[in-house]
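Next up: just one chain, as structure tokens, the form predicted alone.
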Amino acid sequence: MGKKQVPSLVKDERLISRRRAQIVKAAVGLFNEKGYHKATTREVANASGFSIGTLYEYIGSKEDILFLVCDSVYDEVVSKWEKLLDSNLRGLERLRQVIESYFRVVDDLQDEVLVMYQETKSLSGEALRYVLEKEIRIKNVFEKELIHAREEGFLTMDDRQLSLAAHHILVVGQMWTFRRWAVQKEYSVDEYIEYQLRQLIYGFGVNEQAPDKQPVPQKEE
């Protein structure tokens, strides 16, 4: 799917990029503070450092602002993430590093990721589909890494289990933002990453000798 085209009355691409970066930064702060629907375009313009008239030289609607935020956040997450990855690693070490790097990027951009997580649903039509496709691309990165780990003999999950595991990793990373009011009071980011990695890769550490262990229900054919 093609990217939504946000209208601009300005023709200078560098100026458009610079002004929209200002708009995105201002909008992230306002949307986190007040929510997308309660924040006004005039407030975004003021926080961006220019007039409401100037704001509308770079966008066509309030929804365009939210689209720019979501699109920019995904691109920044992926860009920062790729810079942290070490292509020389293999097996579980590689998988751990891919997951940890993503979690650290989310921590670095937690205000932006929180807005994206909470407000994406307010987009409509083409813009919503485009943004959701970008999230699926991130999920697919995890799925690809899980497949590699399976090919190297470290995992035994089937394709459907791998796909669900990739979704799970994605959400666990985002949880550092949308549950930060609770988890960040209990854990440092280093603790959160280490504990989540243990649970994601090795499970909950069930004691197989526990006397009250119940049999795992089998899927009916």
Given for the second form:
Protein chains: 4
Amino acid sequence: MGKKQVPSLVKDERLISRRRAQIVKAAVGLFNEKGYHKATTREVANASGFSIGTLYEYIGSKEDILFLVCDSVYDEVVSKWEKLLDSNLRGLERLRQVIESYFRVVDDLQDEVLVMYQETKSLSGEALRYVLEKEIRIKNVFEKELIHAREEGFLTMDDRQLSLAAHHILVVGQMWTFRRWAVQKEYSVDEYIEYQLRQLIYGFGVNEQAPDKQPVPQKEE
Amino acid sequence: MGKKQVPSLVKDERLISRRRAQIVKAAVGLFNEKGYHKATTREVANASGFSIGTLYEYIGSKEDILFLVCDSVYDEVVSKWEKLLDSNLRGLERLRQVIESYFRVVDDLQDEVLVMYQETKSLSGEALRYVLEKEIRIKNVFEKELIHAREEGFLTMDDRQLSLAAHHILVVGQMWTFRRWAVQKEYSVDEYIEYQLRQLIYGFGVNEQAPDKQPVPQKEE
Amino acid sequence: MGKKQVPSLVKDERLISRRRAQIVKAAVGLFNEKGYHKATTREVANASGFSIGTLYEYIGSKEDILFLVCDSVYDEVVSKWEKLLDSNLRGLERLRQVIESYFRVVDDLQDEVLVMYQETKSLSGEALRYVLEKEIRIKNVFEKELIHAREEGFLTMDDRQLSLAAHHILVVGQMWTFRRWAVQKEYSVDEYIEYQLRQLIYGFGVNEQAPDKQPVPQKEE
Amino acid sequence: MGKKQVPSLVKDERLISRRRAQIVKAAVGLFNEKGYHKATTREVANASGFSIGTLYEYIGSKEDILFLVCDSVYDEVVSKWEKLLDSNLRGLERLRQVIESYFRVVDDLQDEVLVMYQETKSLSGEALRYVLEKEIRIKNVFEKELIHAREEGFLTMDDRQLSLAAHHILVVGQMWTFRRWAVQKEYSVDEYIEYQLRQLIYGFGVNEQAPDKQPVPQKEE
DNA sequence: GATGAATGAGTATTCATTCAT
DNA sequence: AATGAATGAATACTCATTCAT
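Write the structure block of the form predicted together with the DNA for the protein whose form predicted alone appears above.
Below is the whole assembly, all chains and molecules, this chain first.
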């Protein structure tokens, strides 16, 4: 809610938006390449196309850059996501689509999501709280969808499992970025989405009464 | 394989081990608290109980500290994990137990795993490759177990889905640490394990032919 | 004499005067509060009621602001002082009044005098010389009065002591400002003036042949 | 009282003292030449004979340098002063000697006193209070002497005038430095001391019932 | 004449690393 | 082996000044 205002010495709001977009774009590239801490403000300024002095006309501190990145990435994720969503699907199909769309957006904004994901912890105080709250808001979207699906009779989770499942979906999405060193070498996005959707929905595909034998063990407590 | 030798000016191997254990312990605490970049070598030295000069008798650079941490955390994880595993369980129960044990170790070594998880990216070159390889080795354990379960007829995944599922399990374990700000507020370890195991094995608990009844309400506001 | 011209891009002399008066007023406040070096030109511009760009239409450099302040403060001091002086007093009374009036002006323009006093040293070259010359001019006023009093037979100083005494009077006036942290806590202006006038005129009020005894010790060294 | 501890990363107290003496000496020179604000920490380090990194092993911030200067200058003033004082003089002679000694110390430590005098205002908070308190302690020495002289019957001031007179003496001493641009061109220290002592003790040398006669005193010197 | 965005040289401070003792 | 003083490259941030609009 607090929106953690980033201070600027410039008055023209339009200009602020434009410059900050430049900053975010440059910062995402740099932070991806070398990480937040190793990237210097000067490098961000140069990559943004202006001088260090100008950079500081639009931010108050280096941390503000990181905040701008996180803030704008969330907004972009949500905005792109929503564009993929306007459908009239129902039931399981609808749930599938919500998740798949999210995965596709994450793939699309890969660098952005990865940076946000890995560097959020370097934010402090208010900024951190603000960003985490945004994360929760995304989680809530999934939670709502799951609840919806349950109301329609497709799912059987209780409330608490359902909340955790929402977190889970989010993480599976982000995993596409933070484990890309392994996962993206083995799978295309389409495959990833297909497999992970199946995993999420059906689990390991367990066949409880396995072949012949296997006397189902009495359930654990 | 390369084992990325960390240089030391000291001869006595026993001493090296002891000192490095001190360093790792101190570093885990500090890196957790302030992150790898914000923690200084001086602080690590102090927290380790010796001087900055002595610290550099046992490492070659700051990055070596991070490497030692990651390296030793993996070893510790594996070692603790193995201790929980010596059982004669079979089939699904065995799979369950392998996963549950891993989750419990992660919970036990929470700070360590979190640091390793969040700061690995700051390693470079050889050290990074070495650590990632260790990660892969853990993934392979799960993969092997899944294959085993499939051989016993409990699972129906194909090879590629199975490999991804192994990654997935790993991430679900780590998720307990890197999302602790949200997850650990809502769930105990036991609950987390219970819910996530169910999720991994059965997925959302889908009831494909839901309706018959279930006259999809036309609302959708 | 050089009057150290401060450059302006603006033609209208009337406007220049008005703007510079604004600048001086704002600057006195700021320099008092934070000192010349810590006050920024931006702050001066804002406090003056216009933009940084406009500020530089009326000055050539930050130092010019300080010069304008010093210059105008001297003029103001002299002008206010003269207004208090048009009397027909003679002799000691006249001297008293000249000094008292000066003290009162200093009290009146306290902030201004203090700034001028403490920051003059930051002026360079021509500007510094010009300001010091103005200071000398004030000193000369006292010197002339002392000479006058001597001619009338009230004083017995020789020329060189007299010149120093003129400096002395000036400093006692300024002391009211630069030691205000101590002096203004203990005395009202009126008391200060009374005590210091007495001190200047009669000294410590010495009674050379002290009580009875006191066999003045043979001089040392 | 608080002694406002300046932090140091170095443990050897002896070394700290030696290094800080170097720093103070270098700083006095630089601050005199260009002022506290225009002198850079790097220049201070170089002039001290070591690197910028080493400088910061002995101070916490630039302001600490100024504080060290002020602090040590006061101590040095007092120490040198006391060395000149151990005499058995009485009465007026004693008072004269106390003042004269102070003036000579100020002359001796001219640069130091001037810096302290002009830059004290740049100190903040605790440091400022501490330095001003030291100033007051010097004033108290004069006050005590004046009281003593009054008790012996040489002076006739009341308490409050006496307190002000003590301030006055201090300022007359410092005036030798902060008005050296004018005063030291006209007078030698000896002359300055002679004239100012006479001024302080006897004032302007007023002859209240002046006119008619005018027995101009045979010139002195 | 007024504005304010852009500039970049300059500055205090930090911190990994070395090396003489 | 241990110590800790010394180093200086690196870096975030400031601010006087310019100039196109």
